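Read the single chain below, which is given as structure tokens and is the form predicted alone.
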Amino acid sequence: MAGETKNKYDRQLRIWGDQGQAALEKANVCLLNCGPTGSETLKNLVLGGVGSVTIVDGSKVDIGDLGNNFMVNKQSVGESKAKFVCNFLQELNDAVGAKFVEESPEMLIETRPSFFAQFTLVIATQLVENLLVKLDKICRQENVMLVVARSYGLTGFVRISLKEHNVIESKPDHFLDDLRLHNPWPELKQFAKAIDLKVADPVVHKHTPYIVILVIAAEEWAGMHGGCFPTTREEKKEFKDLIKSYMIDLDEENYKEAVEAAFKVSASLGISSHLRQIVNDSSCDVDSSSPDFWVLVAALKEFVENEGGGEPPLEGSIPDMTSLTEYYINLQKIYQAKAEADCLAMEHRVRTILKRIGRDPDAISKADIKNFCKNARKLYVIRYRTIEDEFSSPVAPELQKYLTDEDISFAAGFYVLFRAVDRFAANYNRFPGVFDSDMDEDVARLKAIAIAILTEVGCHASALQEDLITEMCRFGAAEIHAVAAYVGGVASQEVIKLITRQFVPMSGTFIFNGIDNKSQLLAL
């Protein structure tokens, strides 16, 4: 990556690295409707350096847009909204390719579905239910990712839809270090045995790495307990006492670190249930059309059953700790050597599988295999329901539970009312509350529609709060900039996760409740 680009995107490169930035710069994103929600979403992506964007909007700028969309001005009134937003975004980052299509998204969805095949991802904003269902089918057929975002008064939602999304670099906030203290390999055991915890030199004793202390203590414990490690609370306390018995001074930080990390010795052998579910997935039965991810998972499964002895490849890094420099460097080398050996074994299995399924054995790079090995314990596979399936048969018990849960009821109510306002618009050619004179009648109509929707999916209509129905009508389908900016921020964050294939994107419908300033993710 060029130095100028690195300087430009320095902060975000620290989060998703060169590989993530390269994926962003290759991406071709389409935005449907460039009102405040869509414009705010795309602004974040343009500033982040997405490769190219196409804005689809057939409307003209009107006076009302000046109050909630900072990307248009007085001079643009009566002109193409797509053109002016496109020009504004281009000024924010001229490295991004930007173009616009002066056509309504509805027309493209209905008459030119092939238009969407050219994009990496489509962001659909402010679309009603029937159009979303059609667009979702189009995007799935063309293997294009879809992110839906909408703001409506003081509420809004974001939803992702695609067949399957695989994440290698999930980057969890908290994850147990891969130190294998519960299952040390021969070289680590040998290194630990060569170090005497009864050494007379106090400097050396104070700077023996806690990894070594735990390997030695675990072996001593296992020898006294039939080869088993501590499991019960009482046993874990006794194990910590054993570690403390090695201390010759109360201020030995390395032994305090060993006591704090003692629980790592009791980690379960083998792979996690989450990873086991992935390696046992039917997609592991790969063929020539299988994505690289599943080829790598198939190789991982073989590795775990053979060279790994039930364990995934070692990550190969160790945390900072109190230690003599010599000990620490030697430990690093031991962990790195084991990780490299595991990676070589994985590479051999990947090449063999590729050859077996009729693909080029070098189709997956060594760098990609190494990255996969480093993150093998943290893989994620997410499969999304179609929007049509969710709308026609939501998980009724979950929805009912959400509606009656005091903390989630507002979010669940808005979820139902988003569907209700779209059905209202289909029946009356306008959204409820647009005209003050019809407010009372609109509230009654919207309530009847919402009750009908809940009845259709098998939920009790009494759970829907009356106040929410009134509020939804008061909103009058307005896009408030503050809400649009928040919803757009959430949507752009999910887009980046999807494009970079880093971090875990949301699974479900994210609802923002601006009345109480709360957010909820509903899995329906």
Contents of the next structure:
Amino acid sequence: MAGETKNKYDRQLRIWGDQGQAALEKANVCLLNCGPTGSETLKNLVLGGVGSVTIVDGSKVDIGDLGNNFMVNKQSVGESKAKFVCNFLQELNDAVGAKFVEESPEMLIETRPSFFAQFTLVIATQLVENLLVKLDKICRQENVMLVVARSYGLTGFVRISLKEHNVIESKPDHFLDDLRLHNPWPELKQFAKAIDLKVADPVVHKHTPYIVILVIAAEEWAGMHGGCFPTTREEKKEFKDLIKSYMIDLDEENYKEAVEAAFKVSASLGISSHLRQIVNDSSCDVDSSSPDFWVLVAALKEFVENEGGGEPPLEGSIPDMTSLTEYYINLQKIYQAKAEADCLAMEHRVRTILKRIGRDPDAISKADIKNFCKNARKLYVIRYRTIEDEFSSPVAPELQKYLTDEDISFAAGFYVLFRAVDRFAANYNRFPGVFDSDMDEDVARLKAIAIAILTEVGCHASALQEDLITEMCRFGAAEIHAVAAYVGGVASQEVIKLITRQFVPMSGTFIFNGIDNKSQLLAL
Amino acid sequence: MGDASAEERWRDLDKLLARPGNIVSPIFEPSPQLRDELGEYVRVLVVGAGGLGCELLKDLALSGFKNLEVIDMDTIEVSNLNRQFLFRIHDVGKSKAEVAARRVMERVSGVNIVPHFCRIEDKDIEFYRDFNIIALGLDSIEARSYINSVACSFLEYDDDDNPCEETIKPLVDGGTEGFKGHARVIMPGVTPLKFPLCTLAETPRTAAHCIEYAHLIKWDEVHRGKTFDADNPEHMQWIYSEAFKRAELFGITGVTYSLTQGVVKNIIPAIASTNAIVSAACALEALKIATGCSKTLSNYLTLLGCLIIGLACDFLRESLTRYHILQVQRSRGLHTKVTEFVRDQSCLVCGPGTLIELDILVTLSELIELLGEHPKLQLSKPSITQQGKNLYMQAPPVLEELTRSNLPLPLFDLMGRAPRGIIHATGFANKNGKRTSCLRKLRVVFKGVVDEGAANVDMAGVPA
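Mind pulling up the form predicted in complex with the partner chain next to the form predicted alone we just looked at?
After this comes the whole thing, all chains and molecules, with the earlier chain placed first.
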């Protein structure tokens, strides 16, 4: 059975690995409302093997659901929507524990908030503003992650809400390797020194790895420039010329690689400003209640200030490069050795700190410390505003900027209109444009509300395009399947990042713009 | 189901199709009948019934399309089940196209989906001509390239080298890898060797080098004549153990069975959510193009950089000169960017092609020689096709034998004695010192032949 599971999940294990998968399988997720948006979100998670799901929806299937929800069919009309969606999802993956509660989410939020404490994460779909604010408070209190998703005609949005999310394995697409060519340590220098660049054998000459070439070239350069590495544009060019002067043939790949990588010698010393922000964060002042992440960061801070000499622990791997196998393997060993030594120092500091704050010194495993060291340069800390905060004091200048930027104006406009339609619904007990007969009046009403919101926030009323208001009414709160599937896809992707603690989740509100596909992430 | 029931069922979709709006396509004619017309008149082909194909079929069916066809040559495997949600464990081994079609028809009443369990090359041009929209859910560059050139081969150009609208076929395409999804610019040509031969043979450094050595070099040495089959676990096991041995020899670590499979099969990591996003974007664009119910990316279909996209059905009027690419990126959250590309006149697939003027007596083998010497092309060992028909194939041996008899024949005859025509040549050219395989579009014009069609404005020469 295990073999089969591994086969089934093979394609995704290659992305988030066994640990990510384990985290997914331990997770207990709650979905509020299983219309198309919620169902499509959950579908992607069930397929991925999330541990258990509970669907909360008190509605019955009506004929209109057949036109946009894949998980209900003719037989289900008149029956509990939650039950049928649950059955469908269970069929997709019998390893998932699928349950349903035939209740309105509103009822639970208003009268049974403790219901939510049991979950790892709640996905709230198609909920109006005031309920969202309440739910957000409950989730913050119970330390439950919240992902909000909604589709509405050709627009939709996704928004994450939790106090703080720490990521060690952020796995960025592009990240510079950690070769320390700008700051080589003794063992690396020694290895390079023992290699003669001017070797007679042309095969060896063109298979000397560029790391060695650059260490030697940089040292030669420093010798002629008072111990400094190239910094100005002119100097960098001269440095490249120096490297080229070692070539005996224009076709030497290793030297071409060295020239391309020459800029690495000029890198600035020390940790990035991004990392500096994290180690300077007040959470670094750890005590017994601090999460492990901050204990590790506290150790990192000490390391950087001591053994690291301003640098974080060495990552330890080197990219492939033209080289004799023997040279390459030896270089790998040198980098691995330093990485291990740095990790050992980090481990010592971690254990000392744990003891100091009154915790078991072995509470954090060596494997976790090693993983942290490898990813030290790529850490991420994201803190999210509460939904109430965002709504009551949005960042007006940002919003104004968004509304007037041609590429963002539709998305920003929809952001405002979502607030407006919810307020409309609170006043008139229905969404604008649901009925053809009220269309003209609804447009006027919605416009008035939207202007009021903009004014409250401190933005120009004119910033919101009239046509967009009309369009929002035209949507009549319809849930269009393709839009729901898109929004559901985005929401499920963020849920996976949050649960696996890998990759960087979005901060801000993602607005889907199905009109001209200029969707945007708004930081408000 | 009566009409009232259909109206109820599609009440949400009808808000977009039956109501007038201000941010819509200029040709939008909202009406309660628009959905019916969409269902009756628009024919969509979904190419691929895998991760994207499954999502596309669902999304299109629930967007009001009623005439769908799907083509896929694969059968269902266990590793598909983490995202290809139309399949169950007991479906393993069955045709993806057939099962997918059946499942969607079961759940969405009124939609008709015709499955085709075969390769896309097995269908002739006429099959593809029949559709208004072709939606791609393909996972290989070769397959995409093929469809690309099929669609492009429909194109006829007017005197100004602009494509004639009626001949343009809209293509909607998606591609995904892990968390990344995008409609990519497809450069025609076959994927070149991953690693330099000398690295594999002399100076391996990574586990992947050892694996490819075993796969591409050692296998043939030991198994003369026997073709390697990536789906045969015994073959894969052999590659793995050979790779492992080689790695040990060189002191290289990291060879695992999983990595071996990944390297040999070019496995692309894939998850449900990314497929869902890309497919939904494609389906939405298809809906907007077909009905005009909203603005489309500059009034025509998204995608595929060098492919010209337009609409063969009645709704579109404008001529196309630009296209956009929808990009969905991951690490810093989700970022949807729309990039505008101007059509590349020199694009080798969808551009007008390189003009080749020939005498009517020139044989196919003489043409092949000519291509090698042609200053701009310098194509060596080209295989020649016309509208998907093989005129001469350099490989595999079976096809070479079959088409060898065409070599001494005049190209004019092989091309149906038409005064001009389009052929495609796939061969090797030198790019930056490396020999890479590439596809070139050739616009052949025969000298001295009376052309009853449009004026021969593109002819540099003068008819004899």
